[in-house]
Amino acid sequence: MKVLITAGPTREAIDPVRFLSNRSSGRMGYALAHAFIKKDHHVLLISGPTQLDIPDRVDFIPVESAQEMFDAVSHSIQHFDVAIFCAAVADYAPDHVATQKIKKSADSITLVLTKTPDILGSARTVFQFNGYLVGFAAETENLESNAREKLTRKNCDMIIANDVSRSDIGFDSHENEVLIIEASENTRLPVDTKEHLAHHLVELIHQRVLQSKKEQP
């Protein structure tokens, strides 16, 4: 299979030295890329800034902002059988980026934020992607209901959800616990290393892709 994976955070510039971002380490996306490569699948990894080593034998596109990730996915996705959107993409970015460093002068400043492009939500509509589509849902409440709503709204085949309010898993952790949401069933994978979880997810996604091909007329 040919697999596109997004990973890591995005950085949305405020001025030449400051940016808005999040706590994503990129480990889950990189672990998935490595696991797919070990199974001899072809992988394109599109990643925001991380401190991780690029897995051997992957094609790699580094990006910074949500718009850059949107553009990279848009230009590549039609060549792939599977798209897995694991990146923690900023939902909003500063409306204006200062050309010089903002000095500490006023007691307060106001940032106007505008919505960034919806990469996962564009997969079926804007990009016209017809392959197997996997999204991630990082939630702090109502994990199952929020993830299932996302499955429908984004027209995904699978949503992999995790509770990022917990300090022992998810962001900044080597371990995770995920709830896999599909149209007809839920599957929970208990706490494990992201590398072990990636192996299980690769096996499951591969099975689902093979099933979907058999069901096609």
Ligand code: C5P
The other form holds:
Amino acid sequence: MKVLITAGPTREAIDPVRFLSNRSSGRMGYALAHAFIKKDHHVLLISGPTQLDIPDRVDFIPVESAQEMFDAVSHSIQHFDVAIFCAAVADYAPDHVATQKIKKSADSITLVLTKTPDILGSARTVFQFNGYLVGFAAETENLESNAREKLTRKNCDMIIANDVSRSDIGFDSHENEVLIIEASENTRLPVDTKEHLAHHLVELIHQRVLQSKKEQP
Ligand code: C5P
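Now show me the form predicted in complex with this ligand, since the one above was the form predicted alone.
After this comes the whole thing, all chains and molecules, with the earlier chain placed first.
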């Protein structure tokens, strides 16, 4: 299969030396990239800045901002069977990027933020992607209902949900516990390393893609 994966955080510039970002390490997306490669699938990894090594044998596009990630996905997604949106994309970015470093003079300053493009939300509508679509949901409350709502609203085949209110799993951690939401079932995978979870997810996604191909006339 040809698999596109987004991973890592995005950085939204404030001025030439400052940005808004989040604590995503990129580990889950990179673990998925490794796991698909190990099974001889073709992987394009579109990644925000991380501390991780680029996995061998993946095609790699480095990006910084949500807009750059949107453009890279928009450019390539049509050529893929599976798209997995693992990136922790900033929801808002500064309206205006100062061309010079902002000086410390005023006692307070105001940043006006504007919504970034929803990349996953654009997959079916703007990019017309009709392959197998997987989103991630990082929630601090009502994990299952929020993730199921996302499955429908963003027209995904699968949402992989994790509880980011816990410090032992998820964001910036080596382990994760995920709840897999599909149209007709939920599956809970117990706490495990992101590498083991990735292998399990690769098997499941591969099975689902084969099933959906059989069901198509
Ligand atoms: O709506 P929310 O940000 O919680 O959705 C999470 C899912 O949507 C993740 O799969 C994330 O990669 C994706 N996403 C995106 N573009 C955004 C925001 C989120 O692709 N601007």
